[in-house]
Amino acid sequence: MPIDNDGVMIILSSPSGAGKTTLVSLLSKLDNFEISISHTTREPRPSEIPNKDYYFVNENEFKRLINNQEFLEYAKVFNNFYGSTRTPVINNLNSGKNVLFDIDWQGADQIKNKKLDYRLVTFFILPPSKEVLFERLSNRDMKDKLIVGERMKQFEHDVLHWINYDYVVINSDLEKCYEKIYSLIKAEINNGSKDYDKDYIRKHVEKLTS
């Protein structure tokens, strides 16, 4: 059973380009919220800072961590490995800090299946439309049409996992999306009432996948 003073695990997942990393960064500015920094084998993007955004490691080091069972979760995404190591997460939770995870559905499933003795709240972030997603991906540091195309194709697969999350939030306006997530986290932590319409989300997913 979770202890009242323990922190809460909060997972944000989304298809590539839907905004989860920006939202995690905003939430981490709140008191008592810490980001679980992932290890990855991919190259840093120009704006990323090693050991702050990610721990950038080579594949041999990543596989060593897998063999030592140091990951709470890990996955291979677009030919690169990503994973969250156990010790810093558990230490933060035990000291009462809420831990934010910026991970995909594969990682979220692994953490859920671990059935850890901490409360877990999961969010799936969706774009307002496929057109907006395409525009966001095209404006990122991936001008290569092949990469954008690959991510759009992956979107069709990723979006189907929305059903496995506690909450799905549409990121049409970053500030409103952030406020919605924050209010749901507060309601979960304080056992308050939650403003959430699953039928509306289901219809939105049908539009995205039609």
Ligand code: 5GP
The other form holds:
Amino acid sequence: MPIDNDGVMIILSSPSGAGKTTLVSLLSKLDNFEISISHTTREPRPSEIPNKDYYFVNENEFKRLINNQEFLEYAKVFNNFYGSTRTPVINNLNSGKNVLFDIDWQGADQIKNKKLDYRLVTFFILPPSKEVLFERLSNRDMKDKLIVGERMKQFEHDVLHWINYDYVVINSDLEKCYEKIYSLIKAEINNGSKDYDKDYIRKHVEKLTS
Ligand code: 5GP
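For the form predicted together with the named molecule instead of the form predicted alone, what are the coordinates?
Once more the chain from above appears, this time first in line as the rest of the complex follows.
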């Protein structure tokens, strides 16, 4: 049974380009919210700060962490490994901090299946349309521009995982999307009523995949 004073685990996943990283960073500014900083074997992007955005490690180090069973979850995404180490997450939760995860559906599934003694809320963020997604992916840095097509194709697969999340939120407007997620987190933490229309989401997914 989760203990009332413990923090809550909050997972945000989305197909690449739906704006999840910005949302996680905004939520982390709230009192008592911490981001789980992932390890990855991917090369840093020019804008990224090591040990803040990610712990950038090579494959040997990543495998060592796997063998030492240090990961709460890990997965291969776009040919690179990504994982969340257990100790900082558990320490934060035990000291009452809510922990935000910016991880993909594979990691979300692993954490869900662990059935840990902490409350878990999962969000899947979707773009308003395929056109907007294409535009957002095309506006990223040069290296990513080359793989826009690949990520658009990946989107078709990733979007199907929406069904395994507690909430799906559409990111048409960053501010509104943030407010929606924040109000759902507050409602979850305080056992309040949740303003959520699953039918509307189902129809939106149908549009995105047609
Ligand atoms: P990016 O390379 O664009 O930063 O991230 C690619 C994908 O990997 C994103 O969907 C992101 O959420 C996911 N990701 C980042 N860190 C982790 C992690 O620790 N575990 C898992 N399973 N996915 C992660």
